[in-house]
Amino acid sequence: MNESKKRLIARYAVDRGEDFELITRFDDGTIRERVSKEDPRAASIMPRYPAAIWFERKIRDDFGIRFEGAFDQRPLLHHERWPRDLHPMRRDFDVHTVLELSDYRPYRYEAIGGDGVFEVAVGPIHAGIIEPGHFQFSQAGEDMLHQEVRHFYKYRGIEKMLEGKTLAEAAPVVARISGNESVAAQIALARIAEAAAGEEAETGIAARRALLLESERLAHHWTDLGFIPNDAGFAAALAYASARAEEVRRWMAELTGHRFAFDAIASKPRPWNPDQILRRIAGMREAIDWFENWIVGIPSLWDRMDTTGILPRSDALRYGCVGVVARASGVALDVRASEALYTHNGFAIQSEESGDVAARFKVRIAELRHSLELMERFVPLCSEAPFVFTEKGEGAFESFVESSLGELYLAVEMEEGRIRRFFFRDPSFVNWQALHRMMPGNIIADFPLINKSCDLSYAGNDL
């Protein structure tokens, strides 16, 4: 595997009136191409960058641009009854258009053929309280030969919805793209506003944001630390960890007036009691120590988690994976490693090498503990200075935030203080595409466990 290869972060298009512009963001820079409107065609990069598959299929649905050399030309957002030849991200498409159901065009799932090989279809509505999406398995008995993820059932058209709005108007929607990474998305938008105004957040504001961002990570990781063992049949862990997640939600409500800190980044900070927060953090450090000590002593649980759902490091790199999924496969990638506030306060990337469910579980424990250490250092730095969205803004801006699910990328083009193009790449958008790499060699009964260990967002992905 070529390790020096660039990482694909995002690929999307913008309608420029006369023609389209195709923008490809790699970790080392941005490439821009013109695409004619008369004959919208571009060269596919999916053979080289597998994560480009969804990006290019999405661009085709959004704008009607065809990709030459693409081995996957199926629609992505546009499901069976979507009206033909309708491309909502084109500027002449009215956001309020009422769609008529078209004739039913079946979706061709990826499937492996062969004697005795059969398919299992799961979703979009799953058993339990979970977001909708479809998983298609090719099975040889219990063994998974292949699995395809099909999403975008929750496609709300948010990119289009936000065009023409000011950043302040967009903020409440951005906070609700994906509830489990709301703080991260809010911070990403605030950074866009600061970039547009040519400013940078002062330390006190940045520390307060980071405190909330790490709280969000606590809630998220605690939830996973409960659900992963639960999917392996060990329900006691869920009882314990979900109670801790609840406590984090309550302290977020104390800090922001909202259990998920919706709209908190753009509101005036509430008066708070730093000593009380520090006491809570100390209590939670004890809790994670206790939890780890307890859970390492349950061999039947590790039996299920060890060597299950391995994502090899080479695949994590090839797909440009981010977040816990990447770090558990030995890829040292974390947006926080490039932020002064974090590096000055002892931030260190937490990673594992084995790439299995156990590795992702262990990374979550380590990160949770590390977040608590960082929060202790952030508390005295926090100020109560408010943050106000700028009314100005002209040009293209981007921001990165390490959400609880991984690197979140936001690119916004502004025109006279209003959004011209809003592009949001959820960390899950790349990670979902690598999920199928974890399945071969595992039995279907382990799918929920593997899926949960990655804990990806459907809402953020589908947008």
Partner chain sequence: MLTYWQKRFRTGVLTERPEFDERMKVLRKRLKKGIAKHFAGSLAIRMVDSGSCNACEAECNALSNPYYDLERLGIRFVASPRHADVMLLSGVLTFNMLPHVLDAWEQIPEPKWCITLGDCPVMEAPFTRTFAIEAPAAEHLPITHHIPGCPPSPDRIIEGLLEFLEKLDTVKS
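For comparison with the form predicted in complex with the partner chain, kindly provide the form predicted on its own.
Below you will find a single chain and nothing else.
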């Protein structure tokens, strides 16, 4: 394929009153189109950009805009009894509306026909304590032929909820969109506030944020480094890695007052002991050294991870994948590579080429180790200067943050200091769409292993 093709980052709409505006953000710029409310239709970009599938289906549910040339026009957010012609992101939608359920309209899953082919449904309620999500498999014996992901069972209305609020009022909600990326989301909103005020965070504040962001990355990478082997039958790794993740959580609670650092970015900083932080970084480095040396010597584990759930580089590019999912397939994409604080302190993108479970596991080990190196350099740069939201803001602003799951994108339109449009694109929103490309050639027992190796968010995905 042509790897020079631009990357789709996001596609969303805004109600302008008399008409809609369709906004498509690529890595090299933004395209804006006006769409009539009388005849709301626009040209689909699905055939060229597969990652546009969920974006366009979401826009149709949110605003009622139809996409000509789209090969998938099924609802995304609206489930089987959602009221017809009710679009909650339109300006005239009353948030106090009591929904009157419509007649049942069955959702038509993608399926592969043929002799001996059957369907396996998993979810949306699972045996584990996770968010609801449905996975529909087409099977020939144990072999997976195709998989379809269906989420959005917990539509929380966050985008609508934040309309009319100040950034300070929105901050507690943004911090809780997804526990996986609380710090990353808070930083994204803080950067929006600074851009709206025409300001930029001083080095000490930026370093403090980066230290928390890398701490969040440590917690999640340790969690994944435990769960991936666990789903391959090696529970001992889960016990060890979970204990290390718990250490990081307690560390974050000491630094911010909360295990997930909720509201940490916009609150008055707590005093930190730099020497204590450096000692903990050193202890965590010893832990990852021991863990890697231990785990490398278990051939039966690598037999399960090697060549399982391969995402080729070409597919990672086609679907606009981000984060570890992209980097394990040889796509060197990381927001931190464009940030001066990181590049001036030795940041380097960690990547693999094989695109399988093993590659995603190795990237996490390398990133965990590299995060510790970065944190060590950030500690002496941190200040206790507070960050305060201002009421300033007029216009459109955006920010990118490399969360533990990948590139997080936030776009906010402000009018007289209040949010007119809030759009949040979690990295999982694009990565979930590529998951089915990893399934063919594997057996259904490998699905949990493949899925966990991607560490995709349900909550961040389902606003």
